[in-house]
Amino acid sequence: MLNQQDISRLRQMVAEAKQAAIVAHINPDGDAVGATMALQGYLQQFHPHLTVQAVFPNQPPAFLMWVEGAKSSFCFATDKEKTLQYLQQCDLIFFVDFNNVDRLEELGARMRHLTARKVLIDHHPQPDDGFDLEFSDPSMSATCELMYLIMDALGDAKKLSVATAEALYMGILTDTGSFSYGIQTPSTFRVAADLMALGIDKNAVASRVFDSYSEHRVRLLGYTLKDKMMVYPEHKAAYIYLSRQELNDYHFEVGDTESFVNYPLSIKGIELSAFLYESLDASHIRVSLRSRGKNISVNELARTHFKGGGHFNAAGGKFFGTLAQCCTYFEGILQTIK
């Protein structure tokens, strides 16, 4: 339930601000892109006095860039000077779909000294301190669901543009796996119905997201499942692993491995899945974790073993070592899970 005092504070902050930025986490997924672009569209529609700009630490996947305004967003990785100059002039910054500034990596370190008011809108547990205003609710299936409810509390949800509604729907669709997981309450379906009532084409949104992969991505998935998946029925677990060379062999682009970690969970009896892959510069191993049911908290696994975190059933982190060492380490973890 949203706190009306917080809604009033948000309304006042926006009214007083002159320049704002909306920042998403590194390697932005559908919920991050959807929430960022929806908030930008909302502010442009209802608060035209405010200069507002979406900011991504690195480039979002191509199959998410159809959302209105995404192609004109700032990308820190490709234009650091322009991005930092804009942020330094902001008096209001929104942080969406993450709750720890460390998730911005280099951009986060460069932002710590900024004096702008900071507003958090997120659905991950255990938010960091340091925000002037927090909208944090782990019961939400997606940040986009929470974003819609905030817009509704502000009295504007029924007047949203179709483009903003599409961005919100995309975030909910992707973070729930097409409404198959991560849904905590009936609110998710009510919000989706409200967005449909605004005139979105839900089938077109799904097609833009799930039916626009490259041939290289599909072949990489086939190779991964055939040759790079380890299954441990005795532990109800499986993991897949890819080296930087293997990713390069299939002309990897950002977003190509999105949802790979979910595939082992489609095996009967498997409750825990991991995807281990070398980072772009091969300096560490990125770890993506998923579970199903209520027996295994991958949030706890990520925080304990991989300097990360997330949700009960979806989390991630990093391992500093070789890919082979990470695989061995993960296999050791399986021995401790009861």
Given for the second form:
Amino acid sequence: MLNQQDISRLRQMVAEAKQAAIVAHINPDGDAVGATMALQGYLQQFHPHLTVQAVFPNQPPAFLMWVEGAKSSFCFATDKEKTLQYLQQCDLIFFVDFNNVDRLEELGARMRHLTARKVLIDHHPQPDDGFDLEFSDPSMSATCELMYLIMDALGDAKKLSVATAEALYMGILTDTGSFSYGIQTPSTFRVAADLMALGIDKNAVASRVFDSYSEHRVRLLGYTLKDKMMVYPEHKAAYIYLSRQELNDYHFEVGDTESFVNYPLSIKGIELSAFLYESLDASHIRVSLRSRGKNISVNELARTHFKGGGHFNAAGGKFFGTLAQCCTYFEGILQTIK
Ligand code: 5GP
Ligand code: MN
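Having seen the form predicted on its own, please provide the structure of the form predicted together with guanosine-5'-monophosphate.
Shown next: the complete complex, the earlier chain at its head.
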């Protein structure tokens, strides 16, 4: 929970800093982009002495790029030198929507020697050590919910711009599956109500995020559910799997398979779902895991079997081997779950 001492330290760190970066995890999702751009907008509005720049390890999907400021964010994968040069000059770096430097991949390794003060703002369990200041609260539905409460504790929530409020709302909307799963606390709805009071058009935000798919993406979803889904009712589990060739056949673009892993969970009786697919550089299999209810912690599953992590009901990791081996391995895990 937020305490006044941490808020005072944050206020002091921001006041003392000259150049800041806000860094989110690789394959940034709605919460990562929303929280990053909201914090950038907030700092620009309330702390104009500070030079601030959003940094993503790789390009966020197109359907998140409408958020104010996103188009001028730095992308490490496409512009390494410029990004590293900027980071080297920072005296303050925010780590947003992740808590483990491995989730920055190569960028994390390149940032290890930096001496800037490090502030964590995140809602995943089991954070790394090494931050100068931590706002880490797994009871939050989204980092964006926590971000809003921090801005509120700083005394500025009522004066947020509509663009900042929309970015925050987007993060909550996407991390809760449109308020249908994740943490259930009244706080989420109070924050959403406050954001509406600031003048956001919540229907337009939902439409920009969820109604902007390509035809290829919708057809890829159809193909995946029809031909690439294995269902094991006896284990209350199902998984879907895609090769790079299949992704290419459907003109895959970043973000196209976002939320695919949720579909098997819509089958009655299914409590565990996985999505296994070949990574872009063919170096590994990406593993996305979801569970429903309180029986299966996919965070534990991801940590134990896939060098990953996440939340109780939503997690991810990697498998080093072929797609076929990964499917066999996952089926083996199912035998151990009753
Ligand atoms: P997704 O399946 O949407 O990629 O990720 C679901 C959740 O698991 C997110 O909260 C994400 O932060 C977390 N997650 C995904 N991949 C990894 C990973 O490789 N390592 C860790 N620690 N967390 C992950
Ligand atoms: Mn999140």
